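Single chain ahead, written as structure tokens, the form predicted on its own.
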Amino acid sequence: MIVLGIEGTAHTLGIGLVDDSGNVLANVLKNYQPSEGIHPREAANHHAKHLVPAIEEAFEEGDVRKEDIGLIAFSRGPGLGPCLRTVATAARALSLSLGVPLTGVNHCVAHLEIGRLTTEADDPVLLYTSGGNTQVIAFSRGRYRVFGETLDIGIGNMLDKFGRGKGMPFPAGPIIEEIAADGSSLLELPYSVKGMDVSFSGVLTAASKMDAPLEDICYSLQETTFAMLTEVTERALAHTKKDEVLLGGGVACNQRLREMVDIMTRERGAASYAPLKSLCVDNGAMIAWNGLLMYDAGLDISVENSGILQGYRTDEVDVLWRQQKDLF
């Protein structure tokens, strides 16, 4: 069976089409470039206008017809609500038409599935970190538990915010990654880690009135960030007895962020994973799989069952498509 994944969350339009042995057909990304930060209302109006030459892209990526598709899935949430329901819409009409089966997924759980499914981790606590969302997962009785996760802003929405302030375009992640190869001072920025908790808003307010080289900003940036970031995932590590972490989310695509991770995991006699960086953003191919794995498990949604769910948390989702293996 193929399934056609919609993902469409935020800013990414992504259609992906996966095969029933996890291969990935095709992966087609359109982006909405916003000049000041998202506006949902018109990033909604862009997947809108995308969908239709988007899934005919995929079609001839993969090499697939319309009759070859067996199963429709769609980000059901966390999200921006008029592009949730965009593609929600979409879904329910791809459905109808095709008459093949529906089901809504969770943007959060898909990046983790994604991330299992092209790399060797097996196990790991999830280090998830994009623009809207930053949270430290791991499987256990049942469910995805988030042991850790930002009190405010996510750490992608931290830094595009911090860029359009320096007047740098969307996204600002991989610009500030650039100039930061060119720093060298350690600056002192605000690292606010509260328990298993972080905290991005007074980092972003300092940096932003910092009277500094911008290289060393940036530097300095990331340098405090991600180790906030890896310090809440190696006690997340410690406390659930697990031996490796994946990364996930757009951040995830970040060279030195990576490099933290897997120093952090080694000497914790760890693995570190990271799937590949267009599987790392926001993608169809992510919801497509995971779509395939709740249907597999009896998760499928009927059409009048399929309404969005903007703030859809990771812990609510049944994980019956995986067995506990450990004790915790």
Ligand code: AMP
The other form holds:
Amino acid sequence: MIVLGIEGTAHTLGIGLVDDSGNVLANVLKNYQPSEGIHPREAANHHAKHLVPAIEEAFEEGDVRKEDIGLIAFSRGPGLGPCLRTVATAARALSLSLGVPLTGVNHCVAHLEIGRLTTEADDPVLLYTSGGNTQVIAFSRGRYRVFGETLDIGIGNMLDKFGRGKGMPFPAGPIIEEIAADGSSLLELPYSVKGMDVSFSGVLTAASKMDAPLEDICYSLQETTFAMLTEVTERALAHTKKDEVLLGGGVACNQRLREMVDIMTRERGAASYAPLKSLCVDNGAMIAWNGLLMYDAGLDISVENSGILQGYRTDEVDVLWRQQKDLF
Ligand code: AMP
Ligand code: MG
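Having seen the form predicted on its own, the form predicted in complex with ligand AMP:
First the chain shown before, then all remaining chains and molecules of the complex.
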């Protein structure tokens, strides 16, 4: 069976085609470019405009015909309401017109499952760092539990806002990474770890107001916030007694974050994994794959019950497709 997955929680429209052996046949990404912050209605209009061409592009890329599709999966939440409603409407229409079942996928869980599919990670702690989300997630007693998360904004959002203030285009994360490579002086910024949670608004304000060479601010911003993330991830490893870290989300494309997590895991005798960059960022292939896992576990939904879940929490999902491995 081939699954068509539609991602559309925020600025990315993704169409993925995945077969039931876990091969990614196509993974088409269309990104809305905000001039200021993401405007939800504008992002939704972008998705509506590109949906049909992106599906056609995916069919061509994967050499797939619409008759081959056996399941439609869509990102049900969490995300921006207008974006979620746009892709959900498209998914329902496709499910009805093709006469195939429908699954609604939790976006954060999908990041974890595509990592389990495409890397050697089996039962990892996921450090999920993206624009809108920052969470440390691991499987325990039938669900993906959130062991730590941001108390305010996502780390990517923090980087993008800092960059916007310095005149960088969106997304600023990769530009900050490049500039940081020339920095060397570690400036003092607020290090905000509260229990297992982190917060980024204070460091954003402090870095934005700082009067110092930009390369040193970028360097210090990365060092400080990535150390915060590495610290809580290490504590989640110790608590859950797991020995794998998986990276996911757009900020996981950052080499310095990968390096810091890699050093931490090696020092503990654990391992770290990161999917291909095209599968780290928001994408349709992860939605398709998780949709298939859900379908196989009997978790498909009727069109009548396919409402979006804007505040869909990671730990609301009954992970029936995974056997319970540990109790603690
Ligand atoms: P996502 O929401 O998962 O699609 O990821 C988008 C976010 O990832 C944006 O906030 C980007 O600024 C950020 N991002 C992408 N590449 C990098 C990078 N190399 N370093 C830091 N942040 C990045
Ligand atoms: Mg994401």
